[in-house]
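Take a look at this single chain, the form predicted alone, given in structure tokens.
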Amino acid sequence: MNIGIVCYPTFGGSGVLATELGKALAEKGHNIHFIAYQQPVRLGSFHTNIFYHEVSVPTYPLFDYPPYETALASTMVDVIINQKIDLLHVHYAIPHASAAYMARQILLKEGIDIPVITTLHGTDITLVGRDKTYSPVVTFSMNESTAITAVSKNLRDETYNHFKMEKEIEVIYNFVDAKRFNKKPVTPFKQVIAPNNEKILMHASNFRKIKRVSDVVHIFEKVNKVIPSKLLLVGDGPERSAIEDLCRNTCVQSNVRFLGRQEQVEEILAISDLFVLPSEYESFGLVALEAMAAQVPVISTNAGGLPEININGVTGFTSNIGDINDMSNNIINILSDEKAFAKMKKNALAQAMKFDIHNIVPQYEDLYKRVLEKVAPYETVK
């Protein structure tokens, strides 16, 4: 299949999710085509099966504020005629939804009938997407598309609650390349990070107040009184300031790394103990799974999709949203039981494996032919 991927070429977890998603199909033999204002932080190396095409936002002084979705819908219809796209999948609703269905319109004028399959990753639906400025057109372009696909129940019932669905959404799960986090931990980093042994605490994201990286800091002032211990604060974002301002203040910096923006987290993970995730709302949690890939027990809010994967009391511990305190007793005491430890740590890698890449990629490839059987893009053409 000639397959066209329209993602954010970011660090967040609908970037990395498609283009680890056409990595792997591209594997399989698949040509995939991304279509992104830049080349995707995951794409790496070169591969014979993997295109890159660029959307170009040409500026006018007309414009306060390019307009991007034009340009990119734009650059779909090119991509499509010229590389014979079979179908186009995209990821995050704002604005490539949109985009592809004012792509597919003009694709229609030409006799071309193009899929569309579009995947739902969280903030375009519990956040962007509920603002009365984008509902109207989010919800008329999910509606419109050929397929919808959720990346938790949680996000399906979410999406379900909160907009005029008229089509069924298929939750099709995150996923891990298990084989990718299966590091052992580099010594001399590791004793660079805890010189005495002290237990490794990790936490990344995108530094934003739904993080609630704040709390990270304050469930690490604790534990750190009772359990030497060191916290590596991996991200950047709006709100890193503030943590730094707080680790100060809370006189825990010494004992505090902020390494920010990373590619290649599995090091990282490889040298942690815990992975700390007490966010007020993760559509699904894909770091959580990375960590529990790399065999490292998850502490998280029981908010969103989190429980989907972090089973309470077996890969890790839940608690409600801003209760510090339990979190905190929860790590105390995994950490003090050496057994209960090393087994919470096997159950991590067993939950990550039922997510891992090679079970999800064939149910993405399943609803891909279940759409060509359906839409025949080029029947039709003259």
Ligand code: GMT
The other form holds:
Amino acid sequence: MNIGIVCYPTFGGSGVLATELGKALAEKGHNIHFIAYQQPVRLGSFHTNIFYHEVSVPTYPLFDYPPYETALASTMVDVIINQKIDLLHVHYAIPHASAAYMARQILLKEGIDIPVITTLHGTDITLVGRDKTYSPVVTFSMNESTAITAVSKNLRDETYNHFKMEKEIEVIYNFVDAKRFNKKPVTPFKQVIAPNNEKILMHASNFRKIKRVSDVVHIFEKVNKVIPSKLLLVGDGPERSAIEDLCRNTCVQSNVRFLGRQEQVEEILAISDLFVLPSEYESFGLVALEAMAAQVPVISTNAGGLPEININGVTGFTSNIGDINDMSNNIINILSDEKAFAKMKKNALAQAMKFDIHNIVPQYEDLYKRVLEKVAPYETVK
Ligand code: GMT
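Show the other one: the form predicted together with the ligand, since we just had the form predicted alone.
Zooming out: every chain and molecule, the one shown earlier first.
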């Protein structure tokens, strides 16, 4: 198949998932055409079946806000016609679903009926999309998609609860390439981070308020009083400078390392003992799944779709949002019980295997086939 994938090209989970999906489909022989404003960060090296089409948004003195959505829709039309795309798969509803709707309408005039699949990822529904500034357009364009998927049951239900849906939403869980995360720790790296064999806690996010990174620091403060430990903070975002200040003020500074944005997150997971994700909401928590694939149990909240992935007491622990006492106690208890910890690491990997790339990608292929049975894009072309 010739598949167009539209995504945010940055480090965010939706872009990572879309890129990994495209790469996996290309491996299976499909031609993948990424449409984005930058080359997706996880794209990596050259692949014969992968193509990248940049959306450029010309500026003009009149435009205080250059119309990205219009440029995106025009690029979609161009790529679909010239590359004979069979279907368009857009990740994150805003503004990808409405741009796809526009492209589809334009192409219908040319006799091409291009099927559009919209995958909902989280904040496009739970935060931004629900705002009345966007909600009518998001609702309309989701319903106009040929098929809609959500990355967890929780996100599907949130969408049904908050939008007037006329279409069924299929759940296709996020996935992980478990093989990639099966890494041996690099000893010199571990020695630099934890020279006295301290335990290593890790957190990775885009440092937005919703991630509650300050909770990670407060949790670590409590753990560090009992267990010699280090904290690795991966990623960057609006809250980072406040978190740096917090670390200085809480005296844990010398035990915390800010690593910034990292592409080889598997190297860091390989030296980590536990992954901490105290988010206020996660539709799924792809990074938690990656941690589990690296046999790193997850200490998370029970918000959103997290309990669908992180099973309390089995693959890690889940606590109520903001309950830093419970989260730090769980960490102290599990790190103090070698046998239970070893079992939890194994459980984490076993759980991650359920979401392995080889189990999930065929679900997308199956959906593509079903969609193309309903809509044949080039049937009416003169
Ligand atoms: O987590 C973020 O803020 C980034 C966001 C994105 O769209 O890139 O992530 C969302 O999509 C990921 C991939 O499906 C999910 O794993 C994240 O849980 C979800 N984030 C939220 O729901 C807050």
